[in-house]
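Only one chain comes next, encoded as structure tokens, the form predicted alone.
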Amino acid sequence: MSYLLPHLRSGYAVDQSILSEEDRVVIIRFGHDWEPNCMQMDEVLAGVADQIKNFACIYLVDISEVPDFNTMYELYDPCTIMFFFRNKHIMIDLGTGNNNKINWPMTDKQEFIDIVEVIYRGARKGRGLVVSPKDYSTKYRY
């Protein structure tokens, strides 16, 4: 499903996409198109893209094609989602301890839309850290 979403092919393109958006959240999926977790996440992203187009835009970045951000954003996971608003990285408290990004594939489209809405509302108020509507600390019950 990654062919349905715009790809950013250089570090400059990534920077410009973050800088150019004034009124919408920029969602960037870092990973590989061939990676199973990214395929699962891309399906969710493509499914919600039309519903969130008024307050968010989605881009995909291949971390081997554009390695510029791998150390800066600690992109060591197979699939990573990060959020930006008005040239600022927006952190989200998911209850996992890592507030910088979502690093697992989400399967529920409505759950993802809810997270993006919370990020948009918080970012518009000037918050750099927002709290997720759902606590993911017990995502995997052992």
Second form
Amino acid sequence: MSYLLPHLRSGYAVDQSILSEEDRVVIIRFGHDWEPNCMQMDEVLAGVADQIKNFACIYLVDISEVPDFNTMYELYDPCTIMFFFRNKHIMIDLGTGNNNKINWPMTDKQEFIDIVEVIYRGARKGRGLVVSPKDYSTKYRY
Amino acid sequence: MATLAESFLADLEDLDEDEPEQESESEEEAAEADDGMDDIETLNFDDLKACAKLTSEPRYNDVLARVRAAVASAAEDGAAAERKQEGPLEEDPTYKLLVECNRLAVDIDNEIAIVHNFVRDKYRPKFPELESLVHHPLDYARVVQRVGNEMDLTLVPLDDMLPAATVMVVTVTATTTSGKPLDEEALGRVMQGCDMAVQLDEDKRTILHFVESKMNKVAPNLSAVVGTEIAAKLMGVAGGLLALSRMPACNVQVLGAKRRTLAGFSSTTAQPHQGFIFSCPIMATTPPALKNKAVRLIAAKSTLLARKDAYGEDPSGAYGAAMHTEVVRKIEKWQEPPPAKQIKPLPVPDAEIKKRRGGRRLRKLKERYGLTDVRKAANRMMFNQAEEEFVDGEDTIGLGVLGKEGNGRLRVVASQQKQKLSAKAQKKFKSRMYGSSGATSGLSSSLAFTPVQGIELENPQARFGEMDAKDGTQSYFSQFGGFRSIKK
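Next block: the form predicted in complex with its partner chain, after the form predicted alone:
First the chain shown before, then all remaining chains and molecules of the complex.
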């Protein structure tokens, strides 16, 4: 699953990937390939990549290999996903309190597609913050 | 027949006297039943010659002689030559012989059935169960020939005539049979019948073989697609190649379909409208789901090819062969699985402009959710007057102009529909809305309070009743139909 998705091996590569995409949302997963949470997330990402390839592209970054962004983006969780559009970081209100990233592995493909679509729509309109269709404030309770 | 006992006594005493009476009765029956019906139940003749007359007919022997001569001359000529005459098919002597052969083949079939009945009846005293074990006429005749008057069937080898299971059943049944050996005369008649049946079969084979060999020359294209036997049968039933060519394809499709089942027999197994073409070799290899489609295709092509052959075009049969491969190819294509499902990626959100539709239907739909007069009045406010409010849970909802004097209305009525109903819908609601001006809300009634009678009830149908009587186009199921009466 993680072998199906492209990896970015340096900070320069990460920067270039964010800068070069003009029409699509750039989704970057920060974590480790061998991490169980990341594996779960990669499974979902690989399954979804083909369907959303018209408006989103997915990259994987190993935070031990590329430690440049760890303090900048506060990558302290096992698996983090961040969204960029036209060199701008897009925030999502998930209800968890942290609008900058998704820092848990999502298991449902359709939910993930919905989030990416909302981000695409909002970002195209110029919004920096979009509201997720599903609220994850209670994700630990059920 | 006074009583049953008396009739039994009469049978016992008058055994000999009854026979000629029976014969004459059955003669009449046979004469009535013999009008072209293929399945004849019983013929109680003693003499074979009296019932099986075909072999003694001159045309039978004549046709057979000609066939044998033609076969011999064809053997001398060697390789198959193409049809010599390019002219009208009807005058080709080979073609004429073929047409007669076809008719004769059908007659031989009938004759074999008659002979089979005869043999069966005569052999019944010897071995009655045999007729229910061996159904096919030819098989029956051969078995009877082989068995003869023998009571112990283990001495009689039947393996070359019947399948092993049937041989076993026949042998076993013979040991417990209730039959007795026949006398010389009866045996002689039975053998005569069997010999005739076998002879007829031989002759039929000769004729059919000849027809098949000639079919390729007479109708090469048609036989390339459906095969020589079926082509010959089609020609025979249609009454010639030209007649066949004049038929539309839908008729050719059902040529040879069995029209009647015997009375009392089940007709569910009789396949409807399945003619000769249904049994052609191409149809044997098509799956049952595609048989209907395939038979239509083959019938259509056969008609075309029959027309080609009738006028003598393409004597080599190349066109027919091409058609054959085309038909087979088409049937193969029908059996191909559908193309694999393609997984398409999702479209870019908001990339396609939504096609907005308009029209009366959409406007009518929108009316349901549009702004009503009540809402409009609630949204407005009078100048310098506080509006009435009511509390709904946590919310306070203001009523605006609603309920205030000076806005010109006692109460706000539900607005009429801005869209007009269609004529049919209008008629449906006309009598219900009668009495109200068409702008009533659901809370108004059509009762009228009059000073004289108090409450006056009017039957809305009385108003429109006369219209219904005049309007003869009221459907039986109309809501306001009611009972019809001729006089008032």
